[in-house]
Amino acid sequence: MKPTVGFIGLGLMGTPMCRNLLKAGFPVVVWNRTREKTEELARENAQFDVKVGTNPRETAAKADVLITIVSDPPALEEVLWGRDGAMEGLRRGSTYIDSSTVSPALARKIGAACTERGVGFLDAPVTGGTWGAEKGELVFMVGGEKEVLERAKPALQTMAKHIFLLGPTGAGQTVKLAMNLILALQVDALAEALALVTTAGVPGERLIEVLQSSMARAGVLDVKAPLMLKNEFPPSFPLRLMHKDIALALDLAKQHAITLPAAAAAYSTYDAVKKSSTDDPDFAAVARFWKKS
């Protein structure tokens, strides 16, 4: 018998890494502060073993590894310790896993309660956007003890093509947000460039096949370049939650009283994109900026 995982959120990450959980034949209990959206799951995947949860509490009380993914601090806070928080329903013994990009000082926050609690912790935040995320192909940044992700593998591993154990608890969490705000300043560069290049004259695209030949040559380029060029936005990394990473980011070097000069002003540029925006659309959406300018 494969272990109960129950899953808290389900968004553009959540719903494709709980799909992979049941097609992998784990019993799953979700739930989501939209009711909506794990009814639809579980009419969907009506093959599979799966339960809509009451509430956090019922959800994480059913599990034997929870799994949560939310969109921010606070919606991570409410989930936990809020009404009917999962805090309350963990049982000794269980794993408990976060994939949310929240703060370090958050994750050992929680880390603390759940060895109160008995239960094993792992702040394990993803990286591979909702492509890997449908493949089973995301990337695990992983804080917390060596045994506790060892008990965890056999689910995480149905939803990773690469599990990275980083140090302890808060250290998922620091690393993720070191390569967000990587991520975050490459798209940020490259909007930047093809503003430059195409108010001169010259075709964004011709900047992409010099870039994809030389040492300028990125991943991102692969993914991001082509929304830029058509200036077509669908979210796969919604711009509001790079616009929160990048903060958190800024945050985390403030406590240990370092400067980050490039993220700040790339910060300015994220912030006036999401204010001027109507929809929500991916951090590629960055490139807005000099199209109003």
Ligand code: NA7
Given for the second form:
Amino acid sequence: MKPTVGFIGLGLMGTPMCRNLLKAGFPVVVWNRTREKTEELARENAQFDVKVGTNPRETAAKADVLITIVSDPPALEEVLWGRDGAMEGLRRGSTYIDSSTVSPALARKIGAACTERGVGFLDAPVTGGTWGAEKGELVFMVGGEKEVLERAKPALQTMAKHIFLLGPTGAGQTVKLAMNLILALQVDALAEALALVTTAGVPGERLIEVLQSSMARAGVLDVKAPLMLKNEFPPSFPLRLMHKDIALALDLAKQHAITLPAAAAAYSTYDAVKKSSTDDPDFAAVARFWKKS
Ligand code: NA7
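Form predicted in complex with the ligand, following the form predicted on its own:
Whole complex next, starting from this chain.
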């Protein structure tokens, strides 16, 4: 018998992750703030063992392994400690995995609350976007104890390509923030370079061709450059979430008394685009900064 998974957060990432758990045969209890999404998922996957939870507390109480993946720190605090919050429901001996990207400090606060309840906790944010989530090829960056990870692995492996155990609670979030910072800066730099060449009269495609055969070659060229060239930004990793992650990285830097000048500059660019966008674009839409000015 596979353990029952409680799954909270059916956003762009959570929905395909949850589908993969179901496909792998795990019984799943799902809860999402917007209830229609849970009902839709349950309807579409009626051939599997899927139930809709009443609230986060009840969902956690039914779970041997609870997984959450919600937008940001306030959303996670709401799910855990708000009305009928999940923390109250978590059973002694169960495992809780949070895959949202939040601050390492919040991960440690959750870790301490879980220890008090006799629950094993992992901070396990992911990278790979919606594409990786659909294929079950996400990369998990984990903080926590090895034994807890071993217990969680059968469920995680249905969604993962790689699972890295990076240190104690909070280490997963720390590495995730650093990694997203690189992605944010790479995509910002690419948008900046494209603005420069196109304004100077050279087609952007030519720059990309050259970059692909240079030392600057990187995954973002394959995934994000085509969006920038077409000026179309369907959200895979939404700009609003990258904006949140740069802010979290800057906060972390402040706590450790270091400055991140490039991150601070990129934050203002993403912030300007976030404020002027009326849709919910992918973070590659940082390129709009130069279209507007
Ligand atoms: P999405 O697609 O924006 O989904 C966010 C999810 O978080 C979605 O299920 C939301 O529920 C849920 N949410 C947001 N605020 C709340 C509150 N206050 N209470 C409960 N639930 C909430 O994000 P992604 O799936 O792309 O990303 C999720 C995380 O992974 C994020 O940290 C990324 O940085 C990485 P809704 O459906 O809107 O009711």
